[in-house]
Every structure is written in structure tokens, then in C-alpha cells.
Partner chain sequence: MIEVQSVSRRFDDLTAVEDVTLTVGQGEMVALVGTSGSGKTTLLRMINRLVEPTSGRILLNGVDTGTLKPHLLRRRIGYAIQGHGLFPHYTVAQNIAVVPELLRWPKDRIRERVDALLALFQMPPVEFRDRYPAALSGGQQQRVGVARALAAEPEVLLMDEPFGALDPVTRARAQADLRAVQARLGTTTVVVTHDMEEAIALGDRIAVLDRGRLVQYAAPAQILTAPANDFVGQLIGQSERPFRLLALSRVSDHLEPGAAPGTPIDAESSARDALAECLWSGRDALPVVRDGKPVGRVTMAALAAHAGGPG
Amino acid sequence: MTALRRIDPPGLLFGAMGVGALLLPFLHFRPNRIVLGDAVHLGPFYVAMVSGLLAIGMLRLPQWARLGSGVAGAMLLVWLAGALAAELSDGAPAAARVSPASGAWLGLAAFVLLIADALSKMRLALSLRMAALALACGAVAGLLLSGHLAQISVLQEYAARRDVFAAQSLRHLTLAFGSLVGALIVGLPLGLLLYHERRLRTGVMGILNLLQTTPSLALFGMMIPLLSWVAANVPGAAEMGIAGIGFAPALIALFLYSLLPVVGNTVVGLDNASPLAREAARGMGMTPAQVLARVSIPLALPVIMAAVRIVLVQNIGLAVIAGLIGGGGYGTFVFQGLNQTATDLILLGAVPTVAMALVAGIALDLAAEAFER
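Taking the sequence provided, give its structure as one chain in the form predicted on its own.
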């Protein structure tokens, strides 16, 4: 029983994940980007090092020690991936590829979860968590710029498409943030209207719920004939870039998906603003407009920020589907990779999407907490 008390339950789960990862292939060495290739496992020395770091994370130790083991384990796995990839690529044909296998991904996930668990239990101040996020982003950027992972297959795909990747990154950001801005411009006033005119809520929210539950591919498909007609019959529409396929239908579809969270959270936030605060403001002689602007809206900001987080993370993911209709973004690489049976090309689109959504979600969580305080 004494030994069991020294085990941290989440750490035990992460440790089991890490041990399972050590039993799986760490890398795959392939003659070209399509074939499966040969599995590469970690040697006994590195297995012992990773196991030791996992053991530290499993124990009820001070959280800084568990955090340190998680950071050290993640750094070790990344360093091993780059070093082994460079070793395997030395003297190999130009078409050869070295890609992370299931063991590398699962092991990295175990250490990242350990880091997140330790940070949550440390209850750091908001400013320190913001600094930790900035430090993590800077460390990842520095690692990528260092060239240590240059022989990893995903980064070889990036090197061959550097200019295209930059253009599609900008397109992906434009789709995600442009649809969010449009939803805020339309959704916030609409939410204010529904807050004052309760009789309109059922109809408007019903329409927005219907749009939200429409499958993304179906909504993109419905945009094609509609915008094709607009481009053909409305003067100047085609010159503005409106067409049945491409950027415009993707942006409009994402905008429509964004309306429900923005409108719904605006109404809920205003409804739940403290009645005592509003009454006190009226007692001070404020007009209804002043009460709304100076009391109700500031109190509703955390709920509205939660909607912004939902919309941005949702749209970063949904923007991948835009690649199917020529809308650009990281979906371009995902669907090209699917057509070519090239896993590395799929990851070139999928990994930045996941990373962008993760960073946006954490950053907006911190911003919402700052507004609430």
C-alpha cells in the first residue's frame, strides 16, 4: 500500500503510454515516399533513458520534478528522431525518407501529457502560463530553424514546397480569422438584438442551429451552385473573386458555421450578467445604453471570449476541408497526399493544423481568464 501511495495516477497512465511506445517502432526508413519501408527501434541505452524519465513522472514527486522529466523526455525523443534520421539518411538515395513511427508519436504524446498535468497541478500565475506558452512556441520555432530535423520526411516535403507552404499558411489563416471577424461583426449586434427582443430568439436560433448541424461537405457543396449563379448574374461579382469553387465559398461556409457560437454566447453572457450590478448602475443614474456598455457587456466578455475560442479552433480545423473545393489552406497538402498515397504530404498539412488549433485554444483560454479577472 505504501508503494501505491507513491504512484501518481495520471503519471501511471502516461508512463504506461510511454512504455507501450518503447515497444513500437520509433522510425521508418523507406526507399521512397510511398512504400512502407523498414522499422527502426530505439537501442537499449536510449530505452533505459526514456524509461527512467517516465518513472520520475509516475511518482508523487514535487511537480517541478515531474515537469522537468516531461520536458527532458520530449527533448530527448525529438533529438533522437533528428539524430537517427541524419544517420539513416547518410549515403542513402535522394528519394529515401525517414519518418517518425507510432512509437515516436505515442512517446512524445506521453511526455506532453505529463508536462500538461504537472503544469495544471502547479497552479502557476496567469503571467507565468502566458510566458510558458510563448517559451514553448519559441522553442519549437528554434528547433525547426536549427535544421536538426531536416532529414525527417515531413520537413523534406516542406523544403520541396517552401513557397507554396507559406502561401497556403497565409490562406489558412485568412480563412480561419476572416470568418471569425465576419462572425463577430454580424453576430455581436445580432446577439444584442436577440437579448432585447426575446420573441425573435426561437426563429433566429433555430436557423443558426440548422446551419451548425449541416455537414461541412454538404454546406460547401451548396455554396457551389449558389455562388456560381451570383458570379454569372451579378455585375462585378466575378471580378471580386466570387465563384462556385475557391476561396469565397469556403470563407462564407466557415462564416455561417461561426454564427451560432457567437450569437448564442452573446445572448447567454448578457442574460447572466449580474442583476445586482445592473441595478446598482441604474441607481447611479446610468441610462440603459450606459448600463449595457459599461456593465452588461464587460460582464459578458468571458462568455463571449469562450465563443471566440470555440469558433477559431473549429474554423482552423474546418478550413482543411476547403482544400476539396480549391479554397487553399493546409487542406491542399492533405488531399494531395491522399491522392498520392503519400503520408508525409498528409502530415505536412495535418501537423500545422493541429499545432495552430492547440496554440489558439490555449492562448484564448488564457485571454478569457484575463478578461474574467
The other form holds:
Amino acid sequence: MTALRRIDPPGLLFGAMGVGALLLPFLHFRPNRIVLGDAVHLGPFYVAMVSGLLAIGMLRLPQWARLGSGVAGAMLLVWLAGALAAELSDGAPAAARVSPASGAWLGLAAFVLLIADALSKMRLALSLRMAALALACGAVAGLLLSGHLAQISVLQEYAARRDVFAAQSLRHLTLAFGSLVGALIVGLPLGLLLYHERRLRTGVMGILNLLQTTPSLALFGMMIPLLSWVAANVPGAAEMGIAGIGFAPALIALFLYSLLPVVGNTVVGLDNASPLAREAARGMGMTPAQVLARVSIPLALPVIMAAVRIVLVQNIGLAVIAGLIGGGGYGTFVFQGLNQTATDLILLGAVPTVAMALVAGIALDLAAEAFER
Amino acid sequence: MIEVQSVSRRFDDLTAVEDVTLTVGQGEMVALVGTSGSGKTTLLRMINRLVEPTSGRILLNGVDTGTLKPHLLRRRIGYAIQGHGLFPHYTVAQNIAVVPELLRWPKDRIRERVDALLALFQMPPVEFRDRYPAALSGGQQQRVGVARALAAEPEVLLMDEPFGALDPVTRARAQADLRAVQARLGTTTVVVTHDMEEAIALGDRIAVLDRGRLVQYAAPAQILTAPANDFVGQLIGQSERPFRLLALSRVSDHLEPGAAPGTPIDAESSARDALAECLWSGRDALPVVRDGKPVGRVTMAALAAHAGGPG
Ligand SMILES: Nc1ncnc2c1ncn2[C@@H]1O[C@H](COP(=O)(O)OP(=O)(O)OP(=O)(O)O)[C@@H](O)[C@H]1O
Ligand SMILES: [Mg+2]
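If the one shown is the form predicted on its own, what is the structure of the form predicted in complex with the partner chain?
Every component of the complex follows; first up is the chain already shown.
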């Protein structure tokens, strides 16, 4: 019983993940980029070290100790991956590839979750959490720039495509943020309109719901003839880059998917803004516009901010589909990789997408919290 | 001065207010009483046009309010909504400053006014100015709601159950504060309540509503001694009537020459307290003092005679 009480329940889960990770292969070594290669496991010394760190995370220790073991574990795994990759590549043919295998990913996930769990239980002040996010981003950037992981296959793919990668990163951001901005420009006034005109609600929300559930491929399919027609018949449209496939339909699709959350949350937020406060505002002699600007909108803002967060994170992920129709972004790598069954190339698209979504989500949460006070 | 002239308001087939006519004099405080759903809020909100009358009209200082722009009319009328309605995203000071801001008062004047009002309601400005409503007790929220209604020195003050959620002790103090503030500023005031005791404590006159109709409009003493019908009688509570009547007068109103034994009572205490003291200490008469000096006595017989009403 006393032993059980010393165990931290989430820590136990992370420990189980870690044990699984140690049983799985840590790296894959392949003579070239297409064939399946050999599994590489960690040696007993490192297995013992990783297990020790996991054990610390499983115990009810002060949170800074669990945080420390998480950071140490993550650093150890990353260092091991880089060092082992360098060792394996040494003297191997140029086409040889070393990539992290399931064990490395699972182990890293276990330690990252441990860090997140410890951080959240430490209830750090907002400014410290902002600093932690900046520090984590800086650490990852520093690691990539240091060249320690240069022999890892994904980074070799990156090295071969440095310029394209930078351009596609920018394109990915443009898709995600551009569609969000568009959705706000159209969605906020539309939400306001629906808030006033209840009769329009069912119809408009029905259409937005329908859009939301339309598969992206179907949406693209419908846009190809539409946009091709626009490009052919509206003067200047083709010069602006509007075409049946490519950037324009991808941006439009993301924009359409963003509308429902923005409009829906605007209406709900305004509806739920304290009716008593609104009534008091009217009773004190505010004009309808003043009631809206000074009371209803400020009170609805947290709900609208929640929509912005949902949409941004969703769009960063969804923007990958742009790669399907030549719209650019990280999806380009993902779909190229899928075509060539080159996992490394898929990862080159997927990992930055996930990282970007994660950082955007956390940053917006922190921003919303800063805003609330 | 507010003149309500044959005003009715229907909601579909429900008549919430029916043919009400009453006048609230300049500087007068009128209490609007009635059971729940009797149309008090509806009548009050027709004065600042949050609800439009179905028929009839309301004059403010002789001008038909129907001819004025609603939002401009409302800036001249202080309104404390039922359940305070403070803005959760504004501080106490910002809440109180709403109407002065709308009227574009200079910043300095607004700041002075906010502090003066907070002090008036016994809430030290340094302590309360920058708090958000969520960090106030229910009673403090209600007092800020009333202070906000008074902020722009309105010609007329409308209050809808301003002290609804208060315990008896705090409520009595808030009522006394309000009476003092209203007497000082001379603001024409209509206050809604469903509590006859509060109506008696606050009103120069009391208007009793029953199912949308005005059944009696008179001074508290007259309501107590001559209720217009059974409904008003019930609202007073027959068994409470003598005590409520006594509560309206002071010991000094029943003063007679002579002496009496035991602890004296202050001439400014209510006659009700004097009767209670007689009963509790088993005395037929109490010595009366003013500023600590004996001025005569009050007898249980005189109090009892008064409590018996005119009959
Ligand atoms: N906007 C409205 N639409 C329909 N009916 C209404 C509306 N406002 C009030 N009523 C009805 O009018 C009647 C009087 O309501 P009112 O709010 O004036 O009562 P009240 O005396 O203030 O009651 P309470 O003491 O409970 O606050 C009630 O029957 C109420 O249901
Ligand atoms: Mg009411």
C-alpha cells in the first residue's frame, strides 16, 4: 500500500511507454533510402540510464526532480540518436541512411510527456511558462543548427532541400494564417449579423455545417471547374495566380473550413454575454452600437479567441492537403514521400507541421491567458 | 417630477400593467410594491423606455418621454437593474463611470465623483476602486449598482429591488444609506420592492400594484391604518401592522412630562423600539433623554394607543 502511494499515476503511464520504447528498435540503418534496413537497439548501459530516469518520473518526487529527469531523458535520447547515427554512417556508402525507429520516437514522447506533466503540476507563473516555451523552441533550433543530428536521415533529406524547405515553410504559414485572417474578416461580421437576425441562423449555420463536413477532395473537385472558369473569364484573375489547382483552391478550402468555428463561436459568445449586463448598458443610455462595442463584444471575446485557436491549429494541420493539388506547404514533402514510399520525406513534412501546430496552440493559450487579466 | 398617465402594457394576451396613473413629486421617493409578477419591473422600465407603453404616456418634468431619443432620455435617468447588472470586465470605478463617460465629463470630475460615491456608500475608494465585481460581496455589488445609477447626478433614479440579496442587518444599513443619500441629493426616486417593510422604510409614498393595477397610492401611515382592500391588508401582514405603524414614529412624537425608573431611551429611537423595551423590561414607562439630558417619559399606554390605529 505505502509503495503504491509513492507512485505517480501519469508517471506510471510514461514509464510503461518508456519500457515499450526500450524493447523496440532505436534506429534503422539502411544501405540506401528505399530498402528496409537493420534494426539497432540500445546497449545495456544506456538502457539502464533511460530506465533510471523513467523511474524518477514514476515516483511522487518534487516536480522539479521529475522535470529534471524528463529533460535529461529527452537530451540523452537525442544525443544518442545523433552519436549512434554518426558512428553508423562513418565509412558507410553515401546513400546509406540512419533513421530514428519506433523506439526512439516512443521514448522521446514518454520524456516529453513527463516534462509537460511536471511543468503543468508546477503551476508556473504565466511569464515563466512563456519563457519555457521560448526556451524549448530555442533549444530545438539550436540542436538542429548544431549539426549534431546531421547524419539522421530526415535531416539529410532537409540538407538536400534547404531552399525548397524554407519556401514551403513560408507557404505553409501563409496558407494557415491567410485562411484564418480571411475567416475572421468574413466570419466576425457574419457572426454579428446572425446574432441580430435570428431568422437567418438555421440556414447559414446549416450551410457552414455542410461545408465543414465536405471531404477536402470533394471540395477540390468542385473548385477545379469553378476556378478554371474564373481564371479563363475574369480579367486579371489568371495573372493573380488563380487556377483550378494550386495555391488558390487550397487557401479557399482552408478558409471555408474555418468559417464554422469562427461564425459559430461569435454567435454563441455574443448570445451568452451576460444579458443582465447588456440590459444594464441599454438602461444607462448606451446606443445599440455602444452596447455591442463596450459590453457584448468584450464579454464574447474569450469564446471568439477559443475559435481562433481551434482554427489556427486545425489549419496548420489541414494545410498539408494543399500538397495534394500543388498548393505548396509541408504537404508537398508528405505527398512526394508517399509517392516514393520514402518515409524520411514524409517525416520532413509531418514533423514540422506537428511542431508548428503544437507551438501555435500553446502560444495562443498563453496569449489568451495574458489577455484575460 | 414623473407623471404616469393611464399607462398600460400588454404582452400578447397578458396585461402586465393596466391603466396606471400616478405622479411622483420632485425630490420624492416612491416605493412600488406588489407580489411577484404584479408588473412592478414593467412599470419601472416604461419610465426609461426600456419597455414602451401599449397605451398612455409618461411625462418627465412636463415633457412627454415618447418624444425624446431613448438613449438620451436614459442618460438623465439613473437605473439600478434587478440583480445589479455590473459589467464583469470593468473595475468598480469604470462601472460607476459609465454614464459620466457617455456624457463626456472631464476625467478629473469623473474620478472625484467615483470616489465621493464610494465613500458615500461606506466603501473606501482606495480599497475598492480597482477591484472587479467578481471580487465583491453580493451586498457590495448591489451598493456599487446603486452608486453607478447615481453617478451622473440624474434627475430621476429608478431602482429595481436594489437590496434584494442582502441579509437583514446589511439591508437595514443600505436602506439608511440610500435614504440619507437621496435626502441629500434630492433626487426624485422610484424604488421597486416586494417587501412591505422595505417600502415603509424607504417610501415617502407607497404605490401598491396587484396584477398590473394600482390598488393604493398613499403615505405609509395611511396604507397601514387604512389599507384599500384585503390584498393590501395581506401585503402588510395583519399581525405585524401595529408594530409597523409604531416603527414609523419616533419616541419624541409620544413624549410626555414626568419621570420614570430604569435605563432611559433616546428621543430619536423608534416608537417600536420603545414598546419592545417596555415589554422586555416589564416597565409601564421609560425615561427619555435627548443628547444625554432627561426630557420626559414615554408610556406604554400612549404607545399602545398609537399602535391601535385611528379606530
Ligand atoms: N418581455 C416580456 N414578454 C412577455 N411577458 C412579459 C415580459 N416582461 C414581463 N412579462 C410578464 O409581465 C408580468 C409582469 O412582469 P414584471 O417583470 O413586471 O413583474 P414584477 O412585478 O417585476 O415581478 P418580480 O417581483 O418577480 O420581479 C409577468 O407575468 C411577466 O411574465
Ligand atoms: Mg421585477
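Everything numeric here is computed off the predicted structure, so don't read it as measured data. Take the two forms, find the largest set of C-alpha atoms that superpose within 1.5 Å, and that set is the rigid core. Numbering follows the first chain given and starts at 1.
With the core held fixed, L143 shows a CA shift below 2 Å between the two forms. Superposition on the rigid core between the two forms places the CA atom of G285 2 Å or more away from its counterpart.
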